[in-house]
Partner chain sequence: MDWMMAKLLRKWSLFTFAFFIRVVLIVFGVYQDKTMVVKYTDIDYHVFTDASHFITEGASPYHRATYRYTPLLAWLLTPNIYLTSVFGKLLFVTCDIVSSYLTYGILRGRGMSCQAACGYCSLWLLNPLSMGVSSRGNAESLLAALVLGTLSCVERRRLAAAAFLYGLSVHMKIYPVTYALPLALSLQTRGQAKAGETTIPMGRRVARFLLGLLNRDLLQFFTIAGGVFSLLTLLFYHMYGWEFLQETYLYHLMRRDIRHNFSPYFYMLYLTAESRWSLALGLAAFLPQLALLLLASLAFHSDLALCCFLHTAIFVSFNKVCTSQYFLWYLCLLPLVLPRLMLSLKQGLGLLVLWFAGQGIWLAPAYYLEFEGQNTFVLIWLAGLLFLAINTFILIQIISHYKQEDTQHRQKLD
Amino acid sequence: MVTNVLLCTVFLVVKICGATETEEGDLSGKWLESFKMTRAVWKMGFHRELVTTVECGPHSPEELHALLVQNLPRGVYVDPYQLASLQQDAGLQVLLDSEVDLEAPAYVSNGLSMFVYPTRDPGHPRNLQAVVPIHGRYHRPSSGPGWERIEIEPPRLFLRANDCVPLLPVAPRVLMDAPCSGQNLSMCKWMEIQLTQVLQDQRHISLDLPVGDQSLVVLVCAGTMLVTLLCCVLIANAIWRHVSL
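Just the structure block for this chain alone, the form predicted alone, nothing else.
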């Protein structure tokens, strides 16, 4: 009887250890290399949307959280007030590393970095997606009609499992301490994922912003003054007629 109990105990220990090794092997296995990232810019003009979609592999855990560390150049910015409103209305989670001057032109602004927490796409449960509104800054006028091209580099992708447990807390993976979500300041361990299947044309995306034509300064100023004087005359005439009555 005692022998049978010992044998059963040894069998259970071996089985548990084997399951643990298998689980760890899965966490450091091929599924970490199956992630794909696609990026796009929606809308036109100075007000756009930066869309980043992370496609999870078929064997990735269901309780998986993602973090995108996105750097923006000085030519574009995000509106923190708009982000706060979208967080309440649509659940968008974005944290900024610094204050944003909404009125500053591009040539006196600095780039910024933000933490973006993509959420599950209802139409594609295996996809994590974030739609962040971005806005173009005004640039110096040029000697003629033209456009300014703004290049946006790809973000760094970090993952963590549920309950703030890092997926693989060993080398050669890079671990980083960062807020667990955009709704609180508690810190979690995040593991960086080196994407090997990023499409070549998705590595850097760009948007073109219109630039003012400096040769039209005199014409624009003259037209503005003429319209202003005409409006003043019309307003003064209306006031004079009202007083006369």
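These numbers come from a predicted model, not from an experiment. For the two forms, the rigid core is made up of the largest set of C-alpha atoms that agree within 1.5 Å on superposition. Positions refer to the first chain, counted from 1. Compared with the form predicted together with the partner chain:
With the core held fixed between these two forms, residue 217 has its Cα displaced by at least 2 Å.
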The other form holds:
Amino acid sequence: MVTNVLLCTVFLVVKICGATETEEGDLSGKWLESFKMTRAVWKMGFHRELVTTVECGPHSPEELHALLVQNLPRGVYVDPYQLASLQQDAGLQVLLDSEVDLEAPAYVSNGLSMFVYPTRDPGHPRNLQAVVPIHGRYHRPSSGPGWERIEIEPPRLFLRANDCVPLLPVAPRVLMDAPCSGQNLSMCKWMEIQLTQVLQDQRHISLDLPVGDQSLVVLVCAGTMLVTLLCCVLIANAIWRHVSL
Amino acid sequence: MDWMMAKLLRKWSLFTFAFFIRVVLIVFGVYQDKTMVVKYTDIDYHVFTDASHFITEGASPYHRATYRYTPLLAWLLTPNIYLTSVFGKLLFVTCDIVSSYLTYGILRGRGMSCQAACGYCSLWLLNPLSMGVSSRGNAESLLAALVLGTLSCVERRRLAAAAFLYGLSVHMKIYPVTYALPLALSLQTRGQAKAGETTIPMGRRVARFLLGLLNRDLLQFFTIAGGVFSLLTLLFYHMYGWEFLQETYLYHLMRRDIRHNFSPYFYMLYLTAESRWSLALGLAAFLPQLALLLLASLAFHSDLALCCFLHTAIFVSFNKVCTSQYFLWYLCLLPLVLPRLMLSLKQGLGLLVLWFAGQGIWLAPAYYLEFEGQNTFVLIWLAGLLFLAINTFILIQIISHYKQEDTQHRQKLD
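Form predicted together with the partner chain structure, per the form predicted alone context:
Zooming out: every chain and molecule, the one shown earlier first.
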């Protein structure tokens, strides 16, 4: 069943809190400096995997949860049914904000936004990672280089600790109400983390999709019509000869 | 008596063995789905099951995106939810066996020996393609059983049953609607003397054709078939509204899929998808298909099995969208055509190799496009044209080496 509930989210409670130091010594913000987010696109062709890894430093709290708010451009899509099956098999947690047309070409589609909840990477327990399968849409043919570049903007990163209270002392901070996890849809308060420094060199994550060559249109139409007509005539001739025998 | 037993045993052992292999494949599929990354079960099967799930909740099956079939299928598969998730697969493999049994019946009805009939049936029963498709949960075998059921009933002159099955099969998948003309022609000519027909002037032939429409068999057949089809359509329209018509019928009629597929037209339709010539080109692509279907109906309606086979093969080869599951639509009729083909084993195998080679040549660039991101559109287009040329060559070989049944002999049997 589709467990990815369509969310009408929810940037309702966005508030800017004043910058005050909290009494929690460990969370003084220093561990945030060792925070890092890396992104990559795995595989080739029309079926890719968007991999986002949040590397938590050695002093970060144990029970830390992350939420990535990822926008996808119209050139790619995620398959809600595949996500549902991956949630069952691999524990992938993704929520979508709208319905997805699985077949439409890019030029009649809309982009979409998703909430991705990265989970602990068993190989590197300090890392939170999400591997989301994405699929390329067909694009308008072009007379250009034969590939269309699709850029995926970096996600917004939100954090929360287990007890659902704001824990980070960095200012200014943005709070957002969003589901606590992909399975638990009750609302938690999440705090946005700015990682501009880290993200700068990663900003242009992209993938190239092959597109048809518009300059061949006359050749292709003529060739197709010629071959199909020829085949049609040959078959008709064979039928005719068989009947008249 | 012993001789009879030996034959019976051979027949039963073949059909039981074929069923057994398919059940083993289903069990293996459950295991592979649980343990491996690459799943055995076809994506369509999940679509059917999701749609059935909506039905059990009292909702429309069309809440499942990409469910483009009759609600009847989702209804049929509700035991997937209530009983076991492999129910549908068991139903499909059973249909596989049933269709072969119907083939067996038709071949035996033509006077073929039990052993020979079993031999031809084994081409379907032991065919890895049909085994794989039905045990992975693809519903094509359901259609194969309905189409073969229709043919079998027509051959045995059980026209009411044939009409019922035909109406049902057109409702399940739209493509058998092309059999309407050959069916009408065969019912119309059955009672008439055929001698000297070619010498009659065109005008009188047309008049005779129109008169033939008043034939009782024909009226009965199309009343029942049309009735079944209309009743089901009305029922489901009442239940699920416009969405049912859109997804079950209109989508397939209007389908203009620009993503790569076996069709020779794919690249042309992709490049012209937004052009103002799009509609005209779509029509131009439809004409060869229509002309050949008409011609094949007129030429071969007296041999319905061959006519349906040619119809489906032409329809699929010249269609604007073509995927590999469409090939099963005509392959299930092949065991009925083969016995009358005057081809040597070597020639037959040659054609088979050629057919697979055509698919292989298409699959290679398609793989590089889809999974490696290389721009192979032109190669896929050329491979699509080559595949059409190969299919044309095979069809011509079949037509020119086919020995049509002796109608006089047939009339004596009737």
